[in-house]
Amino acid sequence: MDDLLKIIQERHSTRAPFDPQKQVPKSDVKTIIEAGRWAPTAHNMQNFEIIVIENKKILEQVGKIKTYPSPEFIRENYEQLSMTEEELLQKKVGILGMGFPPAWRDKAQLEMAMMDTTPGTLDETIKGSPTILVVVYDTRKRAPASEGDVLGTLSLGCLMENMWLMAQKLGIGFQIMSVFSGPEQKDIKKMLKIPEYMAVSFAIRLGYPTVKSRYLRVRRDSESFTYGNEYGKRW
């Protein structure tokens, strides 16, 4: 048990970019969409399937699809950010703000950074990684009696925490990649032959670091939200 809380405490995003040379074992990826399977899904849907990208010509065919920053994201994304670490492990919530560029940390210049409308490509997302998990969903199915099938969205969050707990224990770098579900998903469907009714939920950029980078992880001390038969009692 105590096993199992360390690797739930250790997975983490992998940012830093990944050895293109390096790739992940077949079998590895193989344990990790194994235990994706086993996830608890709404009503055992399973309501999700999953492409596997390690050929690098597709791979360099992906990281030419143009993306372009998303006003929302960067106006929301300020609200989570803390400028310093003292001011993170104070808060205990949302993500140091020095990895984003000087316009998003930056509330003067914030109206200036949503209008720059200057494209990027996938591959500044991608990094190298030598392996990508695409998830896709049936947009024509929904969790019974479940409004905007929130109950679907769920179970696919169920699928991506197995298989990120797995690849921790596989000591395989896993981040995800929510740019591929945004407006870019057009080129990525096209390209991958998606059907139409499918939709992409989230992708996985899987493969070794380059580096080992070191970033500040903060979470809230489990009195702070845990209640007792009522809320707002301590427990």
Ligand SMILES: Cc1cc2nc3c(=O)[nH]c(=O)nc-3n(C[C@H](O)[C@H](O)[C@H](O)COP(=O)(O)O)c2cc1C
Contents of the next structure:
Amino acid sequence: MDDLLKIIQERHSTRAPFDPQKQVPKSDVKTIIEAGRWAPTAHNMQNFEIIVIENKKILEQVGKIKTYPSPEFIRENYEQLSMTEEELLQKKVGILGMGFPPAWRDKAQLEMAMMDTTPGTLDETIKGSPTILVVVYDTRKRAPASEGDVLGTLSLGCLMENMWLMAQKLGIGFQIMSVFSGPEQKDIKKMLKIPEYMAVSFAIRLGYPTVKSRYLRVRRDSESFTYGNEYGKRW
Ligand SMILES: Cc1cc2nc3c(=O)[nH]c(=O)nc-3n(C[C@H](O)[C@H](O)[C@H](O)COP(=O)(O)O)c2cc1C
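Could you please show the structure of the form predicted in complex with the ligand, as a counterpart to the form predicted alone just displayed?
Okay, now the whole complex, with that chain kicking things off.
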């Protein structure tokens, strides 16, 4: 029990570059997928398929796909940033601004940054990963009577967490790349021959960091979000 809690607490986002020469063993990728296979899903619909990309040429091609950060993302991202560790420790939610371009974390430059249409590339996110998992789902289906397939989306989150915990246990760096589900997915789908009716939910980069990537991780105290018998009442 203590071991499980330790893995849960130590699971983290590895945003550091990965060593492109250090391959993630196939047996470990299989174990991560096995953990995902047993994820709970609404109505046990198992509403996911996973494309494992290990081929260097394909990784290179995917890395060349252009990305266009949306003004909406830049604005709403700013709202979640803390500019110092002290600020984050106090807020207990959100993330540190350090990893983002300077203009994205400066209120005075934010409007300009939102108008900047210079594209980036997926390479900047992939950062040398030897293995990428692209998780897709069938847009023609939904969990029974689930408006907007909210239950299906929750299920994909369960898949994500199961795989993330297993990667943590195996000592493999893991980062979610939401950018794969944005407008960029049009190019990604074409490149990976993903059928039109399938959509990308998220992608994962797996690998071994080239630098130590410890950073401040915070959470709210459980007393601040747990109530007893009635909303707002102390438990
Ligand atoms: C649905 C979802 C999407 C996420 N998208 C990204 C992403 O695109 N890039 C990223 O670096 N982290 C992403 N994350 C990771 C969160 O930012 C991270 O879990 C959170 O800041 C807590 O940090 P920790 O994972 O180190 O505990 C995502 C997490 C979830 C659950």
